[in-house]
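Next comes just one chain, in structure tokens: the form predicted alone.
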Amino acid sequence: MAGATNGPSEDLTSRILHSLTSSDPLLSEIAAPHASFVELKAALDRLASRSMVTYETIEKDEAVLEPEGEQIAANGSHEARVFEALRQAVEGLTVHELEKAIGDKTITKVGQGKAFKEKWISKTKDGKLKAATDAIQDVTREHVLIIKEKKTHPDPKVLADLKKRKLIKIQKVFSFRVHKGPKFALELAKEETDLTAEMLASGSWKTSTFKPYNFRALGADQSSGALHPLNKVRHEIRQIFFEMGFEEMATDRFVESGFWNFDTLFVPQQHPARDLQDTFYISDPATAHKPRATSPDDKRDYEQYWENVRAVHESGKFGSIGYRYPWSPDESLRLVLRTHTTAISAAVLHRLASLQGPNGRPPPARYFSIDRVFRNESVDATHLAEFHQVEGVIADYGLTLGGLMEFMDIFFGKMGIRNLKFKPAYNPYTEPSMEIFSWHEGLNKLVEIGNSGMFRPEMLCAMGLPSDMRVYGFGLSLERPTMIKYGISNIRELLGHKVHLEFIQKNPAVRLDKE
């Protein structure tokens, strides 16, 4: 089949069929990578689908000379050329004279080392190089010539050594052994692809040959969209919240006033988190309206809430002594890109305070949110100026710190994270507060995975919630579990301009471990 792989498809199939009339089986070898491999296999598949031929594919490795190997096959090995130059110069040569005699510095340098190792040459007292024997056997050239003539060598150690010296390379060779099939013929019969009304009317369908369906064909790539890995992990975490009876909060307000983002959470106006170095402030417009109802159904007393927040900051209220500083309404109305979704939680809890359950008191509730927040931070491998926060809030009567710890064990257990450790921490709006740690097998150390606590009375009572209602709050980032699940070490490979589209398209949906 020499030269049979260069023509068009129709001509190639015809050549295969005519070649089989004189040689059965027919053998064809193609070195890969080679464009004709695809063409030849396509032609064979076409004939095989019609049962005109059968074939098998045989794959083997073959040694091929590199350019340096070809040079050795023609002129001898480097060490042999060095020896021959010194043998002809009876008195010996300096290194410079040897380079001039051979005409190639690389051959001279490599050949010297090999020749000294084989003890073919030696050095005289005056520093010259000379031949140390009368004759040598150029084994390297012999091995190279065997490979050039027979395309292989029986000794694997020889092949490994020549490959290490970059004299040869190993390439794949595909052989097709082709036999005549049960419906062998010298011409391709025309195959119909559709059963038409005309064929039924004339009866020609009875003698027509129909092309069989290929039920194994993969079909064309549809270039469909793909979910980002963050969305895949977000979906799994949402399902965990829904399984545990949580209601999702609306988180479409990226811009908040300082009142909702800080003041309602009992964050003092002198807190470092409110500095320009940590928070993005809006310049146009720079301030918000005072909290107010935005629909006729909203019956909450916003004015009283405003005054409660002012009082609990300035002089204390609801059993608290407050921060004892002059609280500024202007600072409270500055617009910021929200630094946490807890601002949404505060608004939802304020709405909960206006609801009445069967006993005339606010009913127990569970809320969660997963959305983007913004911090004025330096970008590095683990930090971005924006990220996603996962937050949960549980409001009920008779809640205790032990109950929060038990809930955290259950919640993170559904994500496959167990053996939690808790460490006391400080948050302006929770007391007591706890950082949550878990043992990371890969890093072989405890790593922080979240934060939690019980919201302070200064925050809850100002909203109008009953004094005996307690609220758990906990949160974690969405990026950290995503990076762990997908093995990402640099957050900029997960979000931003460094993300590869193939990474988005190829990564599978994540399945968090569930109890």
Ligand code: PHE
The other form holds:
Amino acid sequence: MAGATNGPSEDLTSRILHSLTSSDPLLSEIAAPHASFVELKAALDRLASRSMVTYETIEKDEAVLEPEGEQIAANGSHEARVFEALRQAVEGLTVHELEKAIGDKTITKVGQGKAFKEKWISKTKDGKLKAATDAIQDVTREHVLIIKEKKTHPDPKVLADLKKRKLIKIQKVFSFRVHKGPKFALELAKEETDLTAEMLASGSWKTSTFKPYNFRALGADQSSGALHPLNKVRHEIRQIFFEMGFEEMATDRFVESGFWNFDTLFVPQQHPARDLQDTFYISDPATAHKPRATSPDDKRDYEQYWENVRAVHESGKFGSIGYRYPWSPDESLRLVLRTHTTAISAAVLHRLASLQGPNGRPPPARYFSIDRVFRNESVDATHLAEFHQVEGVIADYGLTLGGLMEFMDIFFGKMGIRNLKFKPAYNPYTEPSMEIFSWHEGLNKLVEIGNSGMFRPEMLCAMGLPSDMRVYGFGLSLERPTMIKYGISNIRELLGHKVHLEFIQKNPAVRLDKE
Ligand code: PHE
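Please supply the coordinates for the form predicted in complex with the named molecule, as a counterpart to the form predicted alone shown previously.
Everything in the complex follows now, all chains and molecules, and the chain you saw is the first one.
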């Protein structure tokens, strides 16, 4: 902004300068009624940065009355009110009558106790209350009135006592003492904010006053786009995968056939995961094509694969006795919203089976994906019907279960998660399978952080992978580490229509706690 605008801040600087001619030092109260502390300080800083004034900030404590203190200032202390009510009743009053006369139970009760202590009141023989003296001095009210007027009291003990009784509170007030500075003048010179071509051409720059740069000014907040926390954590986990030599799988297909989502993974067609309560089925179109090549370069024999999957389920193959049930092609061709990204892993491993490494066999490979999956679950604080899965697959010759555990240690270690515990588990497509747990300091218990295993030969051999190739697989949700990282306990604060935009804009860049 140019220096010579006529805004309210112009007014304020000008008022400060004019007031200084009549008194130096100047106390801030002069400008205070119309200017907030912040505006006043801004105006002073503006003048001080041009050496037109110097100033210091004075901080002092001020006592102000709480509502109860105000009441006492107006009507007298509780004990004085009790005394006054009794003084007027020559016969004395029952407690009930006294309450009625005062109109407030608490005031009556508190005031009664204090008035007894002061010996202002006493009890009659028939149990009534009466005044015990002709006149009293209401010291509390006197103190409160002094504070109301002077905002302090000469006796610190009085202040402390009234504060303890919650009749007053002490608050800080700031004021400024302002002096003329070496470049004091009554007007702020017109200040240029830009050096323009015209100023250079006319030479006016030589005599212009330039506005000093304020290097400490904070930029205005921009309402720009922001990265979602899930995106930030996803980014970090992706980096870890790349660092460990993984290749990213293309996950751009939310809709899969039952074949890829279940059958290729040796999930039997009666498995509860395939129920309507767990899986979303697509109604239009309801069925998929049979798996087939979609490009001329794809020379894989899909018919053979289809038959292998049927056989391994129905009658057994590749050394397995199978599940021994009539396998239904229709069931396999139903379209579903994918329930896990393992459907993608299956397709990628099927492609791996057709690749030839240096020795003519499929080469070792590492793949990962991080994307959305869908489950027909009832939504609550920790479950949504859709979430994100982080999934990794490692294919190599001569892999062992111990190697999978070591890999998990390294992988999660890079995310700052240590001391893993493994628990035997069951997945239709892996054997052995292990749930992965880690100790959560905050919750003080073991929490499940992932699921893993070695893919079964029923799945791998059907694809045509060599029988001595072993494949590790593991999965975890992206939401869990994100919620831990950002301290969120309800998943709906993270994902969906209830998320606060401000939360998305203001939250920090994530750093998984690495040492
Ligand atoms: N698909 C599993 C899940 O949904 C994760 C997993 C992937 C387990 C690969 C083992 C192997 O939790």
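Given the structure is predicted, the values throughout are model-derived calculations rather than measurements. C-alpha atoms forming the largest set that superposes within 1.5 Å between two forms make up the rigid core. Residue numbers count along the first chain shown, from 1.
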### Task
Using a superposition on the rigid core, decide whether the Cα position of residue 313 changes by 2 angstroms or more between these two forms.
no
### Message
Could you check, with the core superposed, whether the Cα atom of residue 64 shifts 2 Å or more between these two forms?
### Response
yes
### Query
So, does residue 477 move by 2 Å or more at the CA between these two forms, with the core held fixed?
no
